[in-house]
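So this first bit is one chain, no partners, the form predicted on its own, shown in C-alpha cells.
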Amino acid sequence: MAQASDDPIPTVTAYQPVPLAMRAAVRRAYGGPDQVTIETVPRPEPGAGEVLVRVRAAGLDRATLHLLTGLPYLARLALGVRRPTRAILGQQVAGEVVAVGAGDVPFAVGARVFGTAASGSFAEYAVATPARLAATPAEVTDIDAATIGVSGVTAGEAVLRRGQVQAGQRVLVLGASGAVGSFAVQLAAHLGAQVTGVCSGAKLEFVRGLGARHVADYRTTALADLGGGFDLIVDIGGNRRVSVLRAALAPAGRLVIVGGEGGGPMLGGIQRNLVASVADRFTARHLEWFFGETTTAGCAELGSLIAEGTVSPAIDRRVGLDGVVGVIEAMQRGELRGQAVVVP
C-alpha cells in the first residue's frame, strides 16, 4: 500500500531484517590487548547522512594501537580524557551498505563500499560517513579493500602527492614491512624509483618482493651506510633524529614523516614532527609531516590501483573477532608482514 502523504517520512532505509545486536571487539578503558573483550552489543544506528555497513572485512592499522592505549596522552583530548569515548576498536572497513540514514546519501542499500568506520570496524556492523568511503571496484575483494582506508590512503599521500616521486629517483622507506610501508614501497617502485626498504632482518626478502631494489636491517645498518643522496625519505618508523634524516637527503630532497610514532608518553612523535617543521625553515631540503586522512578520492585512487594490479595489499593473516587480541599482540611484537585483516 502506498504511504499517505501526511505519514512521517522514514529516516532509515534498510535491508530487512537487520539485527539489533551484534558481536564486536570492545574495550572500555585504556591499556593493552588484555583490555579487549568480544561482546554482544547493540548495533549502531545510522544518523542523518550516514550509512550502516555490514562488515565483511576490517584491516588492522597501527593507529588502532594508539586508540587502544590512549598514547600519547595528548591524543586523549580527541579520544576521551579519562576513558575512550568509542568502545569498539578498528577503523578500516569493507562491506556492503545495509541501511541508509535520512538526507542525501550517495550510496544505496546493497552497494559495496570501503574506507573507515566512525563507530569502530571490528564488529559485524559499523556506521560510516560517505565522505570516508568509496565504492569497491568489482575486481577488488573485501579483504583487499579493508587495507586501504588508512594504510593505503596514507601511503598514497606520502608517495604520490607529498613525495612527488619520479622515475629514476632514489627513495628510502623506513618501516618498509608494515601496513603503510608495504604500500609505499610498491607505489614508489611502480613510479620507477630506486627503492631502498629498511625493516627487521627477518623481513628483508619480504620487502624485496614488494619491489625494493635494496633492503637493509635497521638493527645493523646505520642510515649513513646507505649512501645518502635520497630524493625522498618516507619515515614511518619514527625512531631517528631529524638531523640524521636530513643528512641522508639529496640537496633538494624531501623528508615525509608519516604520523607520530616514537617519542615519549605525553607528546609521542609530535615533538619530533615539530622539530622537522622548524628545521624546514633553515634548509633547501623539504621536511614535512602529516597524519593520514581518509577521503573518498584517496580511497578510490588506491582502489583503482589495486583493481589494475599495480599494487597488491600485503596480507599477513586473516582472523575472526576471536583473533583480534592475537593480531594486536603480533603487531606490538613487530611480527606482521603488511597487515592483518579481521573477518567478523
Ligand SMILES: NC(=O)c1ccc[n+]([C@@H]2O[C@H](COP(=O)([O-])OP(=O)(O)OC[C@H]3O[C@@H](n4cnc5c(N)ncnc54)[C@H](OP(=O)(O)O)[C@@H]3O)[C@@H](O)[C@H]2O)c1
The other form holds:
Amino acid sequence: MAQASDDPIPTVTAYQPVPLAMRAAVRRAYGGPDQVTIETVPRPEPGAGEVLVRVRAAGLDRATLHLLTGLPYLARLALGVRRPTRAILGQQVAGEVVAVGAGDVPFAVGARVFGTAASGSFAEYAVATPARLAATPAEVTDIDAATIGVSGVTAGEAVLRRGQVQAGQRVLVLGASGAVGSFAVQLAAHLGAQVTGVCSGAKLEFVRGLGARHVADYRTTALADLGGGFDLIVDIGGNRRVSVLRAALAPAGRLVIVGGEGGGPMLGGIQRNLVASVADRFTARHLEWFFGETTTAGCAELGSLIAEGTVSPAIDRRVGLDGVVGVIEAMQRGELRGQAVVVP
Ligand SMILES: NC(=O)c1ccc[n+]([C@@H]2O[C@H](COP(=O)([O-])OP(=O)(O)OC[C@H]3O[C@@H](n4cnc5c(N)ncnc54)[C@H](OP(=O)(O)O)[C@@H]3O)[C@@H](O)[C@H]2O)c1
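Moving from the form predicted on its own, what structure would you give for the form predicted in complex with the ligand?
Below, the chain from earlier opens the complete complex, with every other chain and molecule after it.
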C-alpha cells in the first residue's frame, strides 16, 4: 500500500507539514463489508471554523454498519439516495488537532480532542467541527475517548438525562452488551439503580461485570418473565412492540427508545418511535425516543466520568485499518462485547 505524501499544505494553520494524502477505509457504493477497501486518498482539508485531526483511534459503532449498507432505506435521504455522499467510513474519533481552518476555532494545533468527524474517522486524518468535539482529559486515552462521540454520548442522553434515574430504581437495558448498552449499564449502576441487562447468552457475564445485578438472554427469556415494574427501560436492541415494553413498566415508569435492529429494510423499526409518541398521550407512563446528537457538552460529560473512573469503556479489540473489514464482519456476527476501536 502506498504511503501518504509528505507535501505540506499551505492554506491552514499548522505547525508541521501535514501530508496531502492518507490511508483510509473507503467504500463508494452501498453494500456489505466487501465494498470496503483500504486506499490512499486525498486528505480532507479543514474549512473555515473546522479542524484537521490526526486520528489516533476511531470507535466502530452500529451506525457505521448503517452507513455502509445504506439501510434502512429511509436513512439514504440523509446519507445519499443512489450512493453514499461520504466515501470514508467511521464517525467516532479521538486524536490531536494538526491544523485549523480559517476563522474562530476553539482548539489550537496540538490539542487532544474527541467526538465525531464529518469526513469519516477510519482514516489517518479527519476533518471535524468543534461543536462535535471536546478536549480529551489528560487521564483518558485516545482509545477510550474514541468510544464516546456516539456510543457514550447516546448512553448519557438516555440514562443521565431522559432516564431520570434515582437510586434504588429498577432499570432494564435491552441491548446491554453493545456499544451503547455497555455504557448505559454502567451509568445506571453508577446512579444506584438495580440494573437488569438483556443480551445474548454468551455475553451475560460480561454484562454482569459492567454492573448489572440481573442478566437475561433474549433468546431464552421473554420480557414478561423479567418481573415487570421497571422504572426505566432503555431499549437499544431488538425490536419489541411498544405495547410489550409499556406493559413491563411501573405505573409511572419511562421507556426511552434508542434504537434496535430487525425493523425491516425500509424504516428499520423507526415506526416504533411514532407508535411511542402517540401512545405516550394515552398513558401515565412516559414513552419517548430520540436521535442523539454529538455535542461538546455531551462528550465532555462522558469524558469526565471516564477520567474519574466512574465509567470504563468496554473495548472488545483494537485493529488497524487493514482490520476494518474483519471487525465489521465480527460486528455483523454479533461477536463484539462493547465495541472495537480502529487505530489508523
Ligand atoms: N438514537 C440514537 O441516537 C442512536 C445512537 C446510537 C445508536 N443507535 C442505535 O442503537 C442500536 C444499538 O447501537 P450499538 O452501537 O450499541 O449496537 P451494538 O453494539 O451492535 O449493540 C446491539 C445490542 O443489541 C443486542 N441485541 C440484539 N438483539 C437483541 C434482542 N432481541 N433483544 C435485546 N437485545 C438485543 C445485542 O446483544 P448481543 O450482541 O449480545 O446479541 C447488543 O447488546 C442500533 O440500532 C443503533 O443504530 C441509536
